[in-house]
Amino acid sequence: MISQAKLRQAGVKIMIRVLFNKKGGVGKSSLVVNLAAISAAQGLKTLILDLDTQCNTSAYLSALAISEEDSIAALFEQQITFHLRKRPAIDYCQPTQFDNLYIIRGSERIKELESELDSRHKIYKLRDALESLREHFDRIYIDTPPALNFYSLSALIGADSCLIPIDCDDFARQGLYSLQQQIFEIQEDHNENLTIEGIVANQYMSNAKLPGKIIDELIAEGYPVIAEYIPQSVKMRESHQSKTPLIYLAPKHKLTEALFNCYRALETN
């Protein structure tokens, strides 16, 4: 594994990712494990933060069989309870089956978290943890739930870029107008440092005329676009139900090499 202190040494950026999209069914949860699986095949140590409810990614990762007093939800928890000594974030840190990859798993219980960490002005504190897992990790992957609530605003305060999914459609571009305006306002008022890092197009049907087309229009108006666009494949739920990322499950296969150019693009901006 490359050490931190010779990334450090190279100029490497430590990078916190959010993938983040309000519409739903896009791929954020398999796109989070798969580039967070690459960055870790490839030497980085590598945190996944699951804060979606529907814990797609956890589950992905056969997380959910750790404790819930190592998930997000005792992580959020401790900030409306009272502790003579809070646990650290590196605590919650655990190790998946995989070389390098650590999760914070999910928890169904931050729905019942939201409103009193929200209430008493909580939505620093995600930042706050994340700039201490800085110390540990080279790269940090977050997933957030379809909608634009305290969980999805609080990575996005707390990170360096944002990957926006996207399916393709038209309904996709014009969500993604709207999510373009709500993150330049995160940036104005919380974090002036984050950046759109790219869009995704994800489940792409390249024999279909109307994916192709949306796409030309994004980028035409400017949009980031990341250049590899990644195919719908079967293997990807064969992934899921194996529940291993495809760099292992299928390390040839053309839609893990499309997620591997994809994330090499993002590694070389």
Ligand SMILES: Nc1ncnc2c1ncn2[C@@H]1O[C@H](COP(=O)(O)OP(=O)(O)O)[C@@H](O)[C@H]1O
Contents of the next structure:
Amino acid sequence: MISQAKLRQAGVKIMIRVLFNKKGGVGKSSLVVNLAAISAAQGLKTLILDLDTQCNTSAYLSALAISEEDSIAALFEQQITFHLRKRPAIDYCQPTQFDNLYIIRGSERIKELESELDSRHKIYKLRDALESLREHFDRIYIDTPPALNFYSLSALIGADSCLIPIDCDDFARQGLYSLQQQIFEIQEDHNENLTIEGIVANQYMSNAKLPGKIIDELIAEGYPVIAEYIPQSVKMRESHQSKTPLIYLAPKHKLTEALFNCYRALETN
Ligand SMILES: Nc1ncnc2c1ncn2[C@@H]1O[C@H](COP(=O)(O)OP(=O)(O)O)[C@@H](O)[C@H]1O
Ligand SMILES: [Mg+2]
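Could I have the structure of this protein in the form predicted together with the named molecule, to go alongside the form predicted alone above?
Below is the whole assembly, all chains and molecules, this chain first.
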């Protein structure tokens, strides 16, 4: 049975969310972009941080045109190179084409920096940067690589909550238990304020039996599954291709509605 004490407490305000799962292809990037876009459209000044070397989130928001000098790699790089004056984290936050929505774009170059950042114990630097950004933004969403590496650990150390997207296939449960244990360990060792805000069931197919069964079992086992399931729809791919979050591409579509309800569930808890 899962320790409920370490799950989210009602009424605690969450500002910095990290979407994390060691499995790829579950919807981390899709959810980061779309939840953040809804947040921004609701009038909250919202920042996205792209910590994945694949930079899918940055590509989705046409942010790869932003200079490498303003990328997440440059922000990390100044932690291991000598600078008379370090640029504050807010300098790296660039506007997207959508109102209220900002991004620190991702960069493949963080791959090369990882071992040096790690060996020089820079694991709390992202937390410091995030702390300094709290006064500038209402919400921050962090996209992570599909691995517990230096960057995803840095994000979990600096965030208020973790959202775990799952695709609803048979392997969804595998790894979830160990993932949860790892997050609890991070709570204990580095960030006592971190909560597991919820498991987001993505690519849910209501007409197939297995997804429903898998989700029911997770709930029975005590996992905090968010009550709104995100359906599988080709609109998501269209949204990526047209580089337009669903709230703007298809505001009335059932996928957008589900994302909106998921957003609301997070914000009203
Ligand atoms: N609800 C959904 N319906 C249909 N396709 C989806 C949905 N969510 C994600 N996808 C697709 O699944 C793939 C993986 O999603 P992505 O967000 O990149 O996952 P991750 O960041 O976890 O690797 C992408 O091609 C994306 O378009
Ligand atoms: Mg991704």
